[in-house]
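The chain below stands alone and is given as structure tokens, in the form predicted alone.
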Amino acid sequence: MAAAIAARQAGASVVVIERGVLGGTCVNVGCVPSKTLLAAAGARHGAATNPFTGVPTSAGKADLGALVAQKDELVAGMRQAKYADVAGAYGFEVLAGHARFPDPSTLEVDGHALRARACIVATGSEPDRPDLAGLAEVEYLTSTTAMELAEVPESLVIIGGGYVGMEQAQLFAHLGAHVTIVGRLAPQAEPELTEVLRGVFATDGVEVVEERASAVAGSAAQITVTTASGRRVNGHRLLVATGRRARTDGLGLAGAGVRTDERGSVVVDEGERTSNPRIYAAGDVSGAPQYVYVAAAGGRVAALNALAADPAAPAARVDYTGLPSVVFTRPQLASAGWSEAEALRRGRRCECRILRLDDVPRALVQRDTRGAVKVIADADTGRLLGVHALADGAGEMMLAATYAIKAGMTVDDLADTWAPYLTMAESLRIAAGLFRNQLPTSCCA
């Protein structure tokens, strides 16, 4: 969609080819459905764990079928408003069919040739299936099929502790299931935040077995996951959340001269062009970071470069400076910019400060101090390199962090910038102030 809009704004004629459901991963099976279900589960969990003794609340049994129906209604509405109606407003056709490249210079849709100056492959990704003994013999859920269940399972084992595994674990735990994660928890997060998150999951009743799964067995009544150490984990249902792979089946990329890497992702240069100069790729299929805003940025860049006077000289490229990310756990786990490990890998001397949420007034008044904020700065210049947070609304904080990183602000700049009180975003200013002075601070100082 981003590529089509950019191309139309540049004056080109455009056709979008979709073999599945319009809207792709984000609106249909990814961001939108998962976050609305997480919000529902969070509402129930909030009622069950209400910290305010003067306001009694209760949380009864969840009706997952009703929540899924409400989710489906939201998805259908957004698919129409944000995709079909947008295509109509910009004046490009959405053609239903299967596209493939029979040779390097031809594109076919259901066997009919379609002529174009350039093609952009934006077919996204799909849940990956690990090479795990016994997995092919058992019924298991993916992040897609889990969000179609009509009933909350009594118990659920999740293989994979990344962002999908963590979100799905809390979703079902907050709806009343007994959940066990098998795998390393939050492998990409800062270790200080992961340690706090372990405590959060333990409080939520989510058991975390930080070992690699080696085999799966079971029946319709029970699934058993065996770990590398021989430990056995049982549950009524199994969800596999070990990552996603590029969706390229049936495209004929090899015959089109489009190179893919060892993971099956389409190889592109900094201008999103593939090894075939007439074909570009953007989004998850190109191995880019799997965020909808990265896919959109890549789509715009691909379209601009495909229409440039000299396609061999990219006119645009994606700038990843200050790239934010959010895992919609409760509290949220979010980041912008570099991790401490990445800063060191890049040869930067860095200093870090960690602010616990019991030093943040907003967290105190909400009676939820689970979490922390970590700020990473260049040791020589004080320039902000990364911000990481585990907090209620941490994702909202990352917009300010991204702006600060892209603007080249130092921690002194951040400490001296206005921050509204009482907000969680104020923790950025407080954490930056720790580079000057690590003594306790007053609410009003």
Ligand SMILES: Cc1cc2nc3c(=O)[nH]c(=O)nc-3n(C[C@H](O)[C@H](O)[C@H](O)COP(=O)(O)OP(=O)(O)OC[C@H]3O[C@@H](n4cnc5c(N)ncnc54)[C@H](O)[C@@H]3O)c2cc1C
Given for the second form:
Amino acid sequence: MAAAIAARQAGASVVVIERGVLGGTCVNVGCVPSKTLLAAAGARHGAATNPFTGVPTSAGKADLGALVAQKDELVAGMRQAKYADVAGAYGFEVLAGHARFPDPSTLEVDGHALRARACIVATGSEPDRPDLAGLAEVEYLTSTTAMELAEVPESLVIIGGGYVGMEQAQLFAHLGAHVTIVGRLAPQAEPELTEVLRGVFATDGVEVVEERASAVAGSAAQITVTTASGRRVNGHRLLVATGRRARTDGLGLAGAGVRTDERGSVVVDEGERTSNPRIYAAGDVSGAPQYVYVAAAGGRVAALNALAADPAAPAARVDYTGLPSVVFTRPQLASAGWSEAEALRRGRRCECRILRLDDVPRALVQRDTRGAVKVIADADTGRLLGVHALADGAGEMMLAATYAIKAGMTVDDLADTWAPYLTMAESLRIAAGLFRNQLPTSCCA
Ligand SMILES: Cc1cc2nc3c(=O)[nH]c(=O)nc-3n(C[C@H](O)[C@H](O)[C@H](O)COP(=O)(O)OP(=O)(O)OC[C@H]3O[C@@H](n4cnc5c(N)ncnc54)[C@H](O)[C@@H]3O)c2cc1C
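Alongside the form predicted alone that was just displayed, please also present the structure of the form predicted in complex with this ligand.
Okay, now the whole complex, with that chain kicking things off.
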């Protein structure tokens, strides 16, 4: 969609070829359905764990069938308004069919050749299937099928503790299932935040077995996952969330001279060009960070470069400065910019400060101080390199963090810039103040 819009704005005629459902992963089986279901599960969990003694609340049994139906209605509405109607407004056709390259200069849709100056491959990714003994013999869920269930399973074992595993774990735990995660929790997160997150999952009743799953066995009613150390974890259902790999089946990339890497992702340069000068690639299929806004930014860059007067010298590129990411757990786990490890890997001397949420007035008044904020600054210049937070609304905080990193702000700038009291985002100012001294913080001083 982003590539098509950019190409139309540049005056080109455009056809989008879609073999499945318009909208791709995000609106149909990714961001939108997961976030609306998580919001519903969070409302139930909020009622069950309400900390305000004077306002009694209770949480009844969840009707997952009703929630899934409501989610499907939202998805259908957004697919129409944000995709089909937008294609109409910009004036490009969406052609139903399977696209493939029979040779380096031809594109076919269900066997019919299409002529175009350039093609952009944006075929996304699909759940990875880990090489796990016994997996082929058992029935298991992916994030897609889990969000179609009509009933909350009594117990659920999830293999994988990345963002999909963590979100799905809380989704089902907050709807009343007993959930166990097998795998490393939040492998991409700052270790200090992962440590706090372990406590959150423990208080939520989500068991986390931080070991590699090595085998799976069971029947329709009971699944057993065996870990590398021989530990056995049982559950009624199994969900596999071990990552997503590029979706390139039946595209004919090899015959078209489009190189892929050892993980199967299409290899692109910073202008989203592949090894075939007429073919570009963007989004999950290109091995880019798997966020819909990265896919959109890549799609736009691919379109601009494909239509440039001199496509051999691409002008546009994706600028990853301050890139944010959010795991929509409760509290959210979010980041902007670099991790401490990444800053060191890039040869930067850095200094870090960690602010616990029991030092943040917003967390105190909400009576939920589970969480922390970590700020990473360049030790030589004081410039902000990364911000990481486990907090209610951490995703919202990251917009400010991204702006600050992109604008080249220092921790002094942050400490001396207005922050509204009592907001969670104020923790950015408070954490920046810790670079001056680490005495206890007053409310606004
Ligand atoms: C459970 C889950 C939750 C997520 N939550 C978030 C979130 O909160 N925020 C966020 O930023 N990201 C989130 N993501 C990631 C995000 O959805 C993806 O990064 C994004 O959708 C990738 O977009 P894309 O355009 O590269 O591919 P896709 O959206 O996957 O689109 C690819 C399309 O290509 C079609 N296709 C494939 N092959 C062919 C072919 N040969 N011919 C024709 N059509 C073809 C497919 O049918 C598909 O519709 C989530 C993902 C999942 C799975």
